[in-house]
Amino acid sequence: MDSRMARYLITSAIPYINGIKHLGTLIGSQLPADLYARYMRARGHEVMFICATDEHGTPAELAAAKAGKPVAEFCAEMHGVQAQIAKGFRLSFDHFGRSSSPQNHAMTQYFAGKLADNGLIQEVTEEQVYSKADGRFLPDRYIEGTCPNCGYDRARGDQCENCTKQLNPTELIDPRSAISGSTDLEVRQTKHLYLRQSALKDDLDAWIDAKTDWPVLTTSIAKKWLHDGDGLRDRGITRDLDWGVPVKNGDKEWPGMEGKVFYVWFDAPIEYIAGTREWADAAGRPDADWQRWWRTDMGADDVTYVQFMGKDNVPFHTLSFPATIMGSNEPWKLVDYIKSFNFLNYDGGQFSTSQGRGVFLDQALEILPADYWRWWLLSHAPETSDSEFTWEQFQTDVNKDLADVLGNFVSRVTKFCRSKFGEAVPEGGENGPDEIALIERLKSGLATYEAHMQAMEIRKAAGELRALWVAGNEYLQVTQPWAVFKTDPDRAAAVIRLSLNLIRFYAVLSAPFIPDASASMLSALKTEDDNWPDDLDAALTTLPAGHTFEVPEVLFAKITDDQRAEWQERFAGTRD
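Output the structure for the chain only; the required form is predicted on its own.
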């Protein structure tokens, strides 16, 4: 890998504000983005890692109504909850913003104005359901009724949750307002703004064709939307809602659009830019500090921009958001690489927020530390296909990988050293054939690990990291310092000295995956040296003879059968 410092802009798809997310949401975007950000920082690169809460649209309004709170108050409260959970999982955002921020209001209105200036906004008159009882137009999700396809009586106006068929509100049988339950509905005409995506189809097609290194999942979804059926369609970017970014042309009123807001999928991706602006404003930095990440005329031409998201978000990030950027005809940074993920399923079915089925993030942190979840989810990331969380697999893998392999190595080495040499790196002995063989194995493994991390091949990187942990255990089995000590204490000292340095090596390499355990290992070794082992030989002599350490607490406690059974039952259905 190029050792020169580079600049990486990393964004994770921003989660909806309407509730606490589950494990599938975490592994679908935020956690792998954090892994990559931590790795790039560890390699000495400059990183800007941005995420936020997605606070507009009908889900926010409905969730607030259900909670009996004004929507602004609900969103502020839930942003705090999600920020705290992100902190609990050690997500290392440079800024965790809000799509309802003044910065995002201004940026969204700015882009809409530029698109209008360039002839890419069209006013369209369309028919929409109006509720007389509520005195308002009802967006699709505000209308419920019976599905004409399967007969499910709580289908929404955009899709039936039961049979997944996409619907128009006018197709529902016995439609009613999801707000008041009123059936006094009628179809009225209303005017909306549309982004003329079809005018940019050729530009988008050529841009995606040039991204030959993108995951197949990303490009296949983008191409499907570009070419299947009628191809790329123009898309409405306004809604008849109270909560959202008011429709304006830059800072001017937009005649005929009074009382309307921008559609959540128009303003949400713009929050990546606005969130970086929030970061600068929060620290009193000049505009140039955020613009150098986003505007190629301000230095962003040397930035590598990587986005992380679940596959359901791919169309908006490969087509709609790039159309907004391209259509502005200004020098804004386009994404360089989109890492998309399939879905994580739960114990023979699916995670369900509405049914409370699965493990939700606040509950996960209540029962186990973050590193347990981080390791399992990343080592089973649904990169090439959907993957499944089962309690049996989780227990098996955590106990085997974290407790039996890594934890066991740290415990054996530090405890043996304390009992035979005291709590200091021992003197005596030199490297022999076993050490030379181990170092060669570590060099090749390190190069493989770095290549996988650079390429964002997360499961492969986890597999190679685990193999490096295994190599340390195998080295102990071959050298058997506990037996050798009786006849050749100097030889045992050489083995233990290398092994203690190997713990530091593991701590540094493992930090992107399991940051808390890594910090515990470095703390026990009484070192703050977390430099990447670019020179492996030097790295394995970082702790000299005489350097003191402490035997750490158990890094990872095993999950018992009783715990597993209890959790399996607890998270089978309705959320507590």
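Would you mind generating the form predicted together with the RNA now that we have the form predicted on its own?
Left out here are the partners and the other molecules; the chain alone remains.
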């Protein structure tokens, strides 16, 4: 076993269950996480890549009601749909779990118990709005009414969208349920558990301060919450809902909390741990197999834990979840690096699930292979600011990068070889100055690529990868095997032999971005050797003279103007 082998625990923010997600959520966490996981595996490291569906909370109940199904059934179905989509995009989760799993129930109750043991849970009696018609308590924003400030008649209970004034639901004039429209509301007393995050503020602050290499986006949001106003506030971690993890103290009942569940943002991050346990259970593995990823006293001390998420999820991952871990006073693994992303906009506006604006993941896979989306989204990942999807840009970028630069390189090399030498790596000739120059170029480019991938500089990594594809075309232009062949076939053979090996080199390097195309390339070359080119010279002679191959189908068909126009029209407004 390689002594440089390291262990990487990678989690993607878990997507909410209430519907099919759009391209923005894919690039915000799952896709970059997958890129990183694939890269680390390719480098020979041991990887545990966990994702799941986030299934609890009011929106899930409402979505189920709208679909006319029991919420458990609805979630099970939607989990299946999301799992299928994840598979379609080639997301290489080691396990795609569910926050509603028995494992997560147990783990969530376990952590709550530990926090209570350590004096970090406080019971608070508070007043909340209850809707008799809906038979449920209403979260602030599910109460609508007239704004006392500006008179807007569809103000929400937390804030008026018209005048932006922050509100309490009780301040609304003529309040009504946003769910049923019922005005039969009353204020009731109810008891809830609060996580005393404030008690851990200094620990969290010191911990965040030490993370000088984290993205500014990540640390600035955390610090804002830590220092704003009176500092980090305690947070309610229970809700009056039917669907969720029942409130328990470990495996014991929690007196006075009957019929209540934990708040979705308390149990959702714990699912990262529980999901790993689901993985072990599903494979019939012992507990030690998941614990070695999560317990620093059981082997996780050499694990590097990286989380991926959109910026909207940062507070929960920098504060609440770490507070849960720290507050347990047990040696659970804390995150080492948080890679956060801005949002992807759609043609000048936002993607909108409610308005059906933008491209949803099931539709995306209907119209184009996963690699097209993976490449474009990753090479435009919103790392420094919100970024923009337009169909024109998507079409020109994908056609140029994938079809012209990479796909066409594969075509011209394999077809030229077939017509002049047959479908086998040709023999004869040897490397000269052009080859030495190319290999030098590849060597430095490879080092740059590896550095960017290691640092999760995704756009820069994509740029360098593309530059390496270009280097292949430049090499052919310089060596001109089609002209040289007429006078010196051996020389042409040497060029093509290296070029065919270059295709394998590209397939290996590109696999984290475009796994399907990479597989096609390897399969056309009739090789299963996908080893990382740690030794570049050896890597470029992997396919010896005489090794047979076949000319592959066109790797990437171009997006035509007609297609682009049609999709632009189809995805402009409401979801069909």
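Numbering follows the first chain given and starts at 1. Definition used throughout: the rigid core is the maximal C-alpha set that superposes within 1.5 Å between two forms. Source: prediction; values computed, not measured.
- Split into two rigid parts for the change between these two forms, the chain puts residue 159 and residue 383 in opposite parts.
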